[in-house]
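To begin, one chain is listed below as structure tokens, in the form predicted alone.
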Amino acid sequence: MGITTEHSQVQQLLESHFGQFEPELISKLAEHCVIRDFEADQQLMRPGQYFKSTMLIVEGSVKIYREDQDGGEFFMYHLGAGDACALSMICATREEQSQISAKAIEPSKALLVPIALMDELMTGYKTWYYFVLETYRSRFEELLEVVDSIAFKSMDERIEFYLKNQRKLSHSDELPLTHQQIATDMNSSREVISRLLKKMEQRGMVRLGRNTITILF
């Protein structure tokens, strides 16, 4: 792929998903960003990794989570088109190791922004500065929602909250989810999740299919 072609593609992706950026910023990013494609289940970040760039998601969906020593997962939040990972921005800027994991949950595409640009972008482009602040705020609020869900809600309420977030992310009532995927994200067991989903189906809240859940509420 020629440089001119990729430059044009990056610019189009930025204009489509980050229209709040000023034209000069889009031109600057288009000169330096690289397009990266990820397959479903491919790792984007791992604990202990140093970042050479931060990512702007332009297609698909990415799960951000923590892993314990036994491989258990604690779901934090999802990223979709138009989002960036605040934690990767912090680690990239401060040249610190990642403390989180990230995985594409469907075929996804991202623009990689070199860390060498971060100081210039923050001081030279107001729309980037405000975008970073908004990214920090949004991710912090999402983490608070997760903490509140765990601390103050029953498992029934937590799974309802989880499904609503999945619907918001996918823009669809039909979710391609297995019971095990939900159990992993919610740090629970498949048996518990299956029992709760069955109760929800009996109450007319969801319709369960083979590896799909249709939200009816």
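With the form predicted alone in hand, show me what the form predicted in complex with the DNA looks like.
Left out here are the partners and the other molecules; the chain alone remains.
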């Protein structure tokens, strides 16, 4: 929950994860932005919240999900070091409300870029402008994949898709997940997930253990 304002430290974190930025831009950001720490499970954004700054993730990882009025959740994608939240950029620019939720899934750090700076960065630094476009593009494409998965696929295919995403995130085939977590992320129920995972195990696609699922495909 702490905040780092020490320029040299901010600069160092930027250099290591945003190497594509020109040195001037990095200095500029180090000068005007602060780093905020988040604990595991802490929320970075809630729906309805107004943005006063854009967030660039410089450490850890964050899950982006949607909530409905009845407390249902639906996981969309992860952000890691070097990523930015597309929505926080747009909403920040226009001082609009967040439509999504974001939660740190491990201790994480985010660079907070004040709205006031956005115009100047956008017009003055080509690497920033490219970064913003690239951020939109990749988030948009991820969202399209998510739409695909729920519009066209059945539950067991969606679980497969989900597990692959988790593998990408954790760089391991052994995933520390409970069935309930998966059910929550997919806005389904634990029994359904258990049932389908069991079938996948029988087909030799996964191995199930308490709190772990090992991907075999």
